[in-house]
Amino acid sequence: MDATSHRFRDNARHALANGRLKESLASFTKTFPEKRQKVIDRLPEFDALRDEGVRIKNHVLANLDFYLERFEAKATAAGAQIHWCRDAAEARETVLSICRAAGARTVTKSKSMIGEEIAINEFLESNGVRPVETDLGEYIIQVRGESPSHILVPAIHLKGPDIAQTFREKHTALPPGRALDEPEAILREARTVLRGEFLAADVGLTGANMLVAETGSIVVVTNEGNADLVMSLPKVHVAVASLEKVVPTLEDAATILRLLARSATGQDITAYTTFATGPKRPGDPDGPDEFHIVLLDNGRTAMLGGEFRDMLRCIRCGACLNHCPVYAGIGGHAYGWVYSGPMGSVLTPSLLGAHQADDLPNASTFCGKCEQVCPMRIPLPTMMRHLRERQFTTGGPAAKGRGALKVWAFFARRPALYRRATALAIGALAFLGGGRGRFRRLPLTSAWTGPRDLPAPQGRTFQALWAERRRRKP
């Protein structure tokens, strides 16, 4: 996927004008937070689990080299082959070389954000290997030639009729008059098409939600069971994971699993939680003959020593996206790369460089909801402030507000003038917008009033109320 996050403003403007996208996001951003809250209310120790999850992740980040080396030793002892990769290009070449050694023509894949990060699908296709996404949402967007719009629900921007039309266009071997007006029919058709792909694949490619140093196992969670088929049916299984996914023990993995599904989809646990350790052993009924684990840095170690280290605690639950008012208005494609929402506003500049994503840290209301719901208590607003501060000193988008700040500072240094000017401006706005109570259009505020109305001021200013309160004190 090409990184287009530097075009965020244009992307966001187009997204705000998309009425169908608004409808899809309105339902999604209401349902998932409600489900999350209900399942958390049933678990009184949820906050204690969050504290324990933070402790586990911080301990790992402080001792990352030790746990990665331990994981490598245990995984190798179990028969896995470990490949260390510095960047996306090296990871792509490693995966391709494994596919070529296996004589692979088809690769089945389960949903993996790290796969999107390294753009493995496009690379394999350009080298004569056909990748097939097997997660329903990922399969839909693959046949449409699109990218995921959410890290959990990649096709959330689409509605049933969109998917039905796509299937009719792409699945030309099926009867043209078939009914596709119900979700069950769409699911059955995808299952029918994918069944043959599962059986024909030479290599299976997955990500990993966690790497367990104690046993050399990878942990993969899904709600469709497709990852289990991707891992067990082909003769070769390749798992690509970034370095920070390692955890010390199985008990630590269980703790994080209790946080993951509740924060992500509002479930007690995902429908399929699979621990895979090494290739097939003598007597095993299924499993791969070869098991390869690609461990990818791609900018992670550079984050370890800086102010964005806490971002490496992220478990990709998507809770910050589900609760973000900015994401709810524009969806994931506007962010232009793999990671969207608040976590993308920090992770994308950290991995690609601020020049590729300079607008993303400014795509926040700073309401703090993302930090409030994050199971790993990642201080996302604080990190976005750090990025804004860097922009201000280096001349990025944040620096463009210097003129306005100078005007504000002129008045702020003169309190009496500030109060009079504020009262005059508020009074004028209240008078002009008093009839409707809002402004649909207002000079110099088109970025705000384009997608939403601006409420007209009501009542007196805070300073006026404060002054009156002080006068009333005995």
Contents of the next structure:
Amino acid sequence: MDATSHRFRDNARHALANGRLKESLASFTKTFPEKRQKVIDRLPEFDALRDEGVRIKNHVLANLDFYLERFEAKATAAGAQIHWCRDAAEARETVLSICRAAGARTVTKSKSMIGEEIAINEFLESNGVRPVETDLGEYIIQVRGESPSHILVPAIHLKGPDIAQTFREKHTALPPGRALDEPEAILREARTVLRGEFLAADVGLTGANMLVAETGSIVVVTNEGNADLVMSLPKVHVAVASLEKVVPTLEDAATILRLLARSATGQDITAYTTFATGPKRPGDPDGPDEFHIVLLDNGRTAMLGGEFRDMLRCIRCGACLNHCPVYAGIGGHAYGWVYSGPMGSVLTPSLLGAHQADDLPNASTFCGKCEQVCPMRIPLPTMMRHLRERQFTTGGPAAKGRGALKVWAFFARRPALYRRATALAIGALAFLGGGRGRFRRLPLTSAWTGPRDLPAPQGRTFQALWAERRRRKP
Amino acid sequence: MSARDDILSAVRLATGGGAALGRSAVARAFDERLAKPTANLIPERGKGTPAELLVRFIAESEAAAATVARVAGRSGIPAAVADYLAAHGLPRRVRAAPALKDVPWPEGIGIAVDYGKADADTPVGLSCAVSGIAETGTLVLPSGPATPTTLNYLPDVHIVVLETASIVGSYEDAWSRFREEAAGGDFMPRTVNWITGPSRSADIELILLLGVHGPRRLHILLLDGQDA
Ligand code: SF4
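Can you now output the form predicted in complex with the partner chain? The one shown was the form predicted on its own.
Let us now look at the entire complex, which starts with that chain.
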């Protein structure tokens, strides 16, 4: 997708004005944290498991070349073909050439953030290969020509009637008078339509939640079972994964699986967890003839050597989004790229470059909730603060506050002048604020007063009140 | 330089120089771990006596919207399948895993049974799990010549045979069984499917719906003995 992260302010303003989106987000940011808390209460070892997860990931990141080579050797021995790709363009070309070699016209896809990151759908389409999303939410937004607004619930911004309308426009071969009022009916229709696509596809494209160095397996989790049909019906399977997904052993994968679904959807485990190792074996009645794994860098090695290495522990559970007050207010689209919420605020500038996403690290209240819930204990607020500091020195939006700070510093160094100036200003503001005690609008501060009121001062400065209090106390 | 070399040298640069950092020690430790697999922390709910694990397995799989029936032995499978299909008014046409060919289907039971991988319109799939994991009520189904994967995903109804004796506590226990059976060789089949309850989605207004692409129903037949 084309990134619009640099237009965060406009995007967020639009989102704030969208009542229906607000409603969906409100129910969602309430439900998910509740469900998460419930399953975690059933697992007293959860925090200890988080520590284990952090340890595993840190160890892998410190020795990433070793585990990648081991993974490659095992996967190759099992018959998989490994393709190393430096960036999104290389990955797109690789996937396309695999599709061409297979003579593919239709590619079924299971939800993959990496697929979004490299914008594979647009690319395949413009090259005559038709990608079909099979995750229900992804399919809905694909036929609407939209992008996901949440990494787990891509169509969270839509209501049943929106989806029914879209299906009527898209599935024109079905009787126009059919009932689509119930979510169940929408689901049945999607299942039927997609069944045909699953069977017709020549290539299946998935991401991978993990890569296991011990066995050369990829791990894919879903609740719908779509990834398993994508992986077992077409004659070619392509998995696209970024480098940091590798874990040493099956035991390590088990530890991380105990964290993933609980943090993500508040389930103990997703309905389907699949370990896929190489293509179809001799005698196997089903499975793909070819199995390709694309190992993608696209900015990871740069992060590995920099101050945002910890971000590479991210398992894309979405807990930080689900608990974020800013995300709850504006939703995922406002962030303008694949990754939204706190993890997006750190990932997007790291992967696209800071100039592409100036405002994202500022879209935070620094409440700290994201770090509290992150299963991988990623210090998201600290990272956002670092990004802000970096902006301040390079003249990003955080630097715009600098002028105002200079004025303040001038007065602050001259206490007598400061007292007189503030007393004067506050008196004036109290007078202007009048009986309402609030300002709806103030010159030069529209960014603040646009969405909210500014309380008018009550007429005295803090210093004046303090001095009076000192006088009254003996 | 190839992309592979480029990426690996960038990783080495970023992590402080590869071999210089004692990769050989890391390699040795890793090989030792592979030779003698060690688990990380296993939660209490993944441990217990066989009786406790059986109770937990049933409770957890039911919590994930699966149903469970106890069957005395392999010869009890046909009647249990017939009961389930009748109780829910489901089609009496079953595609079974070839691994279940020894199950005797009596004449006159009124169920058409054949064997092999599933087709798009197979209504009921019957397959067998090698373990059940108590900590989350998870079934373990490896692929193989006699156990087609598509049986687990294409049919609307999925019935799985599991021996009570194959119930283990944790994910780690399930992997140990694979390793024991392979006796040091490569033990991963093309795919290992962990299945916990039927297919589901909350993509439409966060309403939980079952049977999106995979089965709408998951029914587990727990075999208490080798045969009745
Ligand atoms: S940053 Fe943490 S909480 Fe957010 S998606 Fe990644 S792992 Fe989950």
